[in-house]
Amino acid sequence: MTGRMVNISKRWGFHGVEALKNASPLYKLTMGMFALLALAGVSVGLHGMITGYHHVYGVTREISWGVLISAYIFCVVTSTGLCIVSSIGHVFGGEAFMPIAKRAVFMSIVFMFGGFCIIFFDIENPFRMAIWNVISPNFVSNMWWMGTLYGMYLVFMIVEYYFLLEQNHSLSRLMGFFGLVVGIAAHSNLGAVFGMLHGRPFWYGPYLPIYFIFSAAMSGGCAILFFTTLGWKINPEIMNQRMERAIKAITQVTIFLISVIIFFTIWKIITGMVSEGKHLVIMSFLTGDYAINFWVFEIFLGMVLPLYLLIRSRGNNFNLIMWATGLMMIGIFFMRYDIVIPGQMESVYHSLGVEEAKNMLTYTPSFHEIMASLFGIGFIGLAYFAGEKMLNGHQLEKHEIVPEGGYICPGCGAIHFMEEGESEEDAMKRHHRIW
């Protein structure tokens, strides 16, 4: 048993709890803060569950989706985005993207669990939902599909991560492909949850299912850049030549995706201003109650500043990339908030000319909602820092001696073996099934 654990430890690069014990006091303090945040969040969330959400949450009959939904969307969108970005390497054979696969898939799983932690406290009876989701499926409900597809997605990602650790590239690629397909289906379905609501003109239409896919890819690029460069600050050894090339490639892709989302946002504003059903909400972004959210966080921190800093970084200034993507993560959170909350601010009676419904409705997140959201964020932070130490910065086993006939793959870093007459490049293509 002990021998098997040693083999797994060597193969997976698993350093165990001992690595946490040997961490610096500042590292332990950071993990302790995230642990306390998660503990406080779950405690307050359970208090709200016992007391009754209607008594402690700021949501109302008119505004039924609050900050918990926007935080949940932030997490699951980032998870899907990490899956999309990682798939470029180990699913589609983009060699430059292969070194980030392990961290990206790991964080994809962590973000999905973080999202589930948050949505747990938004559903009045989450246990009943899980049971009836299986024994009484409603195939015409977007909500049913969302729960089912995200559940399948999580299973595929966990199995894919296992095969990545085992360096079984064929099966990890297959699971990654299934995870990507199911993840994109789940994510476009999430957009359809909003886009198919006739009574909410701000959301209604095909815009959101398409926007969510590109936005997820942008979030994934941002997240993997942030967590990899932060990992480099923790353990500079992870930034070898292969990882530097990966960071440069992902930076270029992220710059492109930010530009695409800016394009989407410009047309959202232009078309919204000439749409009677969307005009009130769009004006609240431009000059009203949500102007600071929109201009400062969503536009400046979420897109314009990161775009400028990432271009300036040229993909090799890791400090600049870390700050750019860290600020961008904050901006993206507000981006999700600006989709969920303002879409409900216009009363369904507004278009009917009801005098009492001519102004925007208001919503302020309650203490319980904020703390329940921080439960998920605290869990993600704690899992990230624990993973960086226990999984040795998501590096594979260090190969001090390469066996005869083998070589260290420039893509994934594992030892591969060449067949007779085969070059290293040919062997890499065979192992990773690159076309």
Second form
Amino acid sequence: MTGRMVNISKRWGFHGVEALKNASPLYKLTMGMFALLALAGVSVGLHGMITGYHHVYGVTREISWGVLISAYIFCVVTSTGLCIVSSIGHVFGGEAFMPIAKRAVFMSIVFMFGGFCIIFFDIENPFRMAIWNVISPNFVSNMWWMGTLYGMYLVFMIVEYYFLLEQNHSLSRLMGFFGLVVGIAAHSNLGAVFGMLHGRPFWYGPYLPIYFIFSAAMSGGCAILFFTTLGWKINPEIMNQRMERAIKAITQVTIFLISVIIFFTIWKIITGMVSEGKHLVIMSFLTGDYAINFWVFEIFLGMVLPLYLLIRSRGNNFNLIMWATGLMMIGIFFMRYDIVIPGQMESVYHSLGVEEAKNMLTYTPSFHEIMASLFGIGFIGLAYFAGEKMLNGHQLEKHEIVPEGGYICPGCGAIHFMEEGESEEDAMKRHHRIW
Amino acid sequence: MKFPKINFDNMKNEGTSSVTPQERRKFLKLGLAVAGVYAGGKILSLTSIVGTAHASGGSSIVKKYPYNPHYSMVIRQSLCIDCEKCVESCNKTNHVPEYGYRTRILTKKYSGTLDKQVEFIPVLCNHCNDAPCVRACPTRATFKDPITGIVRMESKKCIGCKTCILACPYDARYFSAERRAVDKCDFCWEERLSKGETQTGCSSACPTGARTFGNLTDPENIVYKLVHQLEEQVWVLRPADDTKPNIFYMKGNMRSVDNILNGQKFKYFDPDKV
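Can you swap the form predicted on its own for the form predicted together with the partner chain?
Let's see the whole complex now, leading with the same chain.
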């Protein structure tokens, strides 16, 4: 493209390390805390890796996926969700959703990396994976597809983000589309990793792949609301009328998606109660060991409270939205935990009626597992706060940084650059390939 | 409606001599089918599973098995006395670490029964023909041996994702830190069979003959003989998972086994005499 040469930092809205240096002490302290958390997490994780996971992790032969897998799923669900919600705008052309695209895609990449950080400490031989996944693939294994599809997804998202920064809307839209398709394939396939295990009736069936996609969309809506309103706390200037409209639209979509998940959960409970294989687990949700997880975190914090608060906020009380979605993020984490652990609680020999398998199996996360999970969370927090400052709140439409020759596109909110002798309308048509 | 009163005490016994073998067989088959329906949703299907276990179709006993030698184990549940010699032998033969096991013996207690209050059920890898672990493995580190049908591990390929552990409906797998890979029963292929022996560590250590190991394709072999009895109930664990296991279970009361194996005494079972 023969566009006008513009300073790349201005072109990308990049404020650089300077912005971090100018941040308030409190902001630096917050970032420092997340950095410390990530550092502590990675050190404890590496310590576990050297000592041997079976000495330091709480997972057992029967419950071999613990809090690390839950945290990994939490991260990749959120990542896919951010991709799904942002695609409504910049892939499918829902104009109201456009202003959130940059932050959503950025955070989607960050969450994906966070997820990879966590699963690195769960896979026993992560380095072998890179070799054998390529030279000895098992095409009928969901696990293989999960790794491959998420790898592709990450590449598409990064390329998409580059084109978003470059304001190449056609290519970013195309990449966004591919990213969405691969992301949905990857994520439903993650549901199928669980859903295709014959011996685990709590997971088995088509429910989980479908649930995962809707649940991802809900998490994505929640996450983008949370990170945008938090960004507004950090830098109130990011809010303008277009952004307010976007928040309102996403609030509406999130309310709808929470209702969908409530619907899913109700039927999961009701059908589970009449299924011999699921009954015990469902009862432990309702009245047993997992009752607090289920009722307080999953139902109240994850669904009912945010639903109420988001409706009350009417999409324009940003403080309320921030609290609702922040608490909802915690609830969503427990939702993931409540999928992973209870699915393994019932021994495969339980229905044989033997003494060894009479009781439900129990699992408590160990210090090492919690810290290794916090490595990913710390990384995500750090990247978010750094991104808000360095990428200028993911905004391009702030007037002071619109460079010479550029203008804010009324359609997409990004800055477009006019070529010599071109009108704004011509430039917009060229950028959006409208002829 | 009135039912005619039948005086059972004064009825004349017709005797078993008047029942033809065909009728007798038909009746037993019916009994098996009824038991199968009754227990179909349970972990134990009491119907003979041989036909459905090997994909060749048909409800009759199949003559063809997909592997040769098709290694299999028949566990005669009532002969197990929980001496754990099999577990010991397995641990020793295969260098199983303390925190793991390849086989174990489960205990089932009964109340209100007249003959036995407890039963021991040895469990191990079922070397399923349709193994969920093999499908789940992303790198083909676990595979079905194309000749023997043994589900084996190629440790160097194992990335340690632990999906196979969860995929297994028999809890037959654990992660071995020493091997840096998931470890499981391989019917002692590495340590015994590939070196020319014919018995696994556990089956050779079993003093009662509760565990019998052999080749299901050989009509002279004990496992063939044990499984191919119409009048014995043979079942597999978790039939609903449809994994087509190769570990068969039966009660194994002395008399019927005696009949098949021509008077061999089973109090102290010697598999090499078969």
